[in-house]
Every structure is written in structure tokens, then in C-alpha cells.
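Heads up, the chain below is alone and in the form predicted on its own; it's given as C-alpha cells.
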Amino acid sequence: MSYNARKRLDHRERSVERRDKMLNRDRSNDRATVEEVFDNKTRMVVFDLMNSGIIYELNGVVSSGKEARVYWGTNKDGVDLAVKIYLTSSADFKAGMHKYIEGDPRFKDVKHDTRSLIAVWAQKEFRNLREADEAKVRVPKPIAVKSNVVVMEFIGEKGVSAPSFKEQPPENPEKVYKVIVTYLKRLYKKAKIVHGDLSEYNMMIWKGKPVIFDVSQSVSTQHPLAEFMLKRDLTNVNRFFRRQNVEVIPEEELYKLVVGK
């Protein structure tokens, strides 16, 4: 590994503490996050992404969950990146992965050790983002994936992510609802995937357009759970927009519209 890459990664660890302090995070949690996320193998993955020029700098945590941390990064041109690092220590995460991977024809003969499963999960998110983007669904554009790290477009500015619908409902919900329905159709008919966990928590508005994110659990339309997951997505979407006083499409009719029946 190059001296410059090592120096930048050391600088990144210091940046984590500075950035998280700005976001009102406790310093003890900062240190725990660095230790939990950046095990030796993950550090090597980040080194490789730096050496290849994909990441120049990694700053603070943007979002944190049981399964992953999302960091604000930049490339050498100063363009914002979202760097999602899946936790290799999450036992609960491993237990819940199988139902979304097994039965998806895109992923076969997957090893069941934790690191292999998480690497497949990261590949799965990257592929779902790519297929959604190719289907003209507004998602964070995928940039790179390696082991348990996914690099994608940052939806927001200067390390502050765009608000989710839960945090800030859209100002023009009728128009946005129509766009989301169009996205669901494109996901199903063109990308041939089902989001599987769509709600106000993983939809946002950025530069006037809705963006769908968190697609790691998305499955092929051939997956045994695809129909169930699609109907759950439609129920969640209609429930949210109904609360925004939108006259939504009845779910049975919406299902037929999305799948083309």
C-alpha cells in the first residue's frame, strides 16, 4: 500500500471524530465506531479504494445502523461520495440475510461464512442500484463495490444528506406520488426487481426529484418472496401518501398497474 494512502486513511480516522462532533455525536461512540467498523480487513479494503483513486478522503458518519455505517467521503476532485461499510461483526444481520439471497437467481452458490455473506450483500446492493439506475429510477448512482464496502453518489451536500420523507414530507405530494408509482413500475418491468422495504424512511427529495435508496434487500421479481414484498411496498407507499391527503390508487389496481396485468 502507498504511503499517501496510509496517510489519508490515518487522517480519515481523525476526521471521523471531528465530523461526528459537528453532528453532535458523543466522542466515546466515535472511537467505538472506528474500532467496530474498521477491522484490519476493512482497513485494507479502504486502502485499496484509495489507491485506485475512487476515494480520496473519508470524513464523518452520516448514518449509523445495526447493519452498516454510511460515511461522507470525497473523490480527488472534491465530489461528495457516500461510502457504506457493512459491519462484519453483526450476527443478527447475518441471520436475516438468507431469505433475501436464497431464491434470487442472480446470486447462487453463496458461501455461508459471515464475511462471504456480507460481501455478497454489498454486491447485491451495488447491482440493485445499477439495475435501478439503468431503468431510469432515481437512486444514488453506484460507483464501486469491494468486499463489505459500497461507494455511491452522495444525495445531499457537504456531508449533510437530503431529508427522508419521514423527516420532511414532499411539498407537492400528488406529483411525487405519481413519480414514485412510475419508479415502482420501472423497477418491476425494466430492472426486474422489487424494493422490498419501501416506505417514507427510504425515499427523499433532492433537487426537486424523489430519490429511492436503501436497496440492499431488493430481490429479483423471480424471488419466492417478490410478490409479498411488492404488495407490502405498495401498502406502505399508499399509507404514507394517504396521510398527505393524496387520492391514491387502490392497492389491487396499483398492483396490476405496476406488474402490467
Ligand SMILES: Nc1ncnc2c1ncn2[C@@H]1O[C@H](COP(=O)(O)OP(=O)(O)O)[C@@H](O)[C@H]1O
Given for the second form:
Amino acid sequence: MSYNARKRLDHRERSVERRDKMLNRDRSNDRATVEEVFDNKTRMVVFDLMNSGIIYELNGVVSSGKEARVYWGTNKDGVDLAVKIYLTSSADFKAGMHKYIEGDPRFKDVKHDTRSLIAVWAQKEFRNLREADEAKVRVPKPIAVKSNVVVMEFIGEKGVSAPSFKEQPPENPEKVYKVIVTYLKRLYKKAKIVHGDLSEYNMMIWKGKPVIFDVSQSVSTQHPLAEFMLKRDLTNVNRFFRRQNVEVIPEEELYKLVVGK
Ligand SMILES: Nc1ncnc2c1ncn2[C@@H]1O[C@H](COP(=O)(O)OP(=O)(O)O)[C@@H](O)[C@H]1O
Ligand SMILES: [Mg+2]
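Okay, that one was the form predicted on its own. Can I see the form predicted together with the ligand too?
Let us now look at the entire complex, which starts with that chain.
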């Protein structure tokens, strides 16, 4: 590992401590969090990504989920990155992941120890992002994946994520609904995947346009759970937009529209 990479990572960890002191808060939880994320193997993965010039700096935590933490990073040119690190310690993660990986023809023959499974999970998110992007669905552009770490385009500015629909409902919901329906069709027909966790929590507005993200659980349309997952997505999307007073397409019709020829 390069001296510079280590220096930058140490610097990040120190700046987190400095921030904690400055804020004069008990952030022992936060610190535990950093340690938890940066277990030794994960540290090495982050070092590697730094050495290979993908990540220059790792800044603050953007989001701490049950299964992953999202960090704000930058590359050498100062361009923002989102660095999603899957927790290798998440207990019921393994059982949860299984059902999405099994039955997906893209992920046959994977090892079944926790670390390998999480690496597949991260791979899956990266690949789903790429397939969505290629199908012209607006998602964070995938940049790199290594073990349990996914690097992607940062949606937002200076470490502040764009607001989710939950945080800030779209101002022009009719128009946004139409775009989302178009995305759903492209996801199904071109990318041949089903999002599987689509709701106001996993869509954001950036520069006036909707962005879909959090695609680690997305499955191939061939997956035995695909139909169930798609219908659930459509229910969630319709429910959200109905609340925004949009005259939504009835679910059965929408389903046919998305999967039809
Ligand atoms: N590419 C990104 N750019 C900016 N912020 C992001 C990005 N990806 C995730 N986030 C932030 O992190 C949060 C959690 O990310 P998400 O992928 O939904 O993970 P989780 O599995 O924890 O729900 C998002 O709600 C968003 O605020
Ligand atoms: Mg999410």
C-alpha cells in the first residue's frame, strides 16, 4: 500500500475525530461505525482503490444503513464520488441476500461464505447500475467495484446527497411519474432487470430530473421472484404518486405496459 494512501486514510480518520471533538458530542457510536466499516480487509480494499487512482480522498459518512454505509469521496480532479461500503458484520444480511442471488442466472457458482456473498452483492449492485445506465435509466454512474466496496457517481453536491422523494416530493409530479414509468419500462425491457426496492426512499431529484438508485437487490427478469418484486415496485410507485395527486395508471395496466412488447 502506498504511503500517500495510508496518509490520506489516517487523515480522514483524524478529521472525523477532530470533528467529533469540535462538535463536542459523544460520537462513540460513530467511531465504532468507522471501525466497523473499516475492518482490516475493507481498509485494504479502500487502500487499493486509492492506489489505483479511483478514490483520492474519503470524506464524511453520507448515510449509515443497516447493511451499508455510503461515504462522500473525491477523485484526483476533485470530482465527488459516492463510496458504498457493505458491512461484512451485518448479521441477517447473509440470509437476506441469498434469495436474490440464488435463481439469478448471472450469478451461478458463487461461494457461500459471508465475505464472498457480500462481494457478489456489491458486484451485483455495480452490474445493475451499469445495465440500467446502458438502458438509459438515470442512475448514479458506476465507477468501480472491489470486494464489498462500490464506487459511483455522487448525486448531489459537496457531500450533500440530492433529496429523496421522501425528503422532498417532486414539484412536477405528473411529469416525474411519466419519467419513472419510462424508466421502469427501460429497466424491464432493455436492462432486463427489476428494481425490487423501488419507493420514495430510493428515488431522488437531481437537477430537476429523477434518479433511481439502491439497486443491489435488483434481479434479472428471469428470476423466480421478478414478477412479485415488480408488482410490489409498481404498487409503491403508484401509492407515492397518488398521494401527490397524480392520476396514476391502474396497476394491472401499468404492469402490462412495463412488461409488454
Ligand atoms: N450515488 C449517490 N450519491 C449521493 N448520495 C447517495 C448515493 N447513493 C446513496 N446515497 C445516499 O445514501 C443513502 C443510502 O443509500 P442506498 O443506496 O439507498 O443504501 P441503503 O441500502 O442503505 O438504503 C441514500 O438515501 C442517499 O442519501
Ligand atoms: Mg436505500
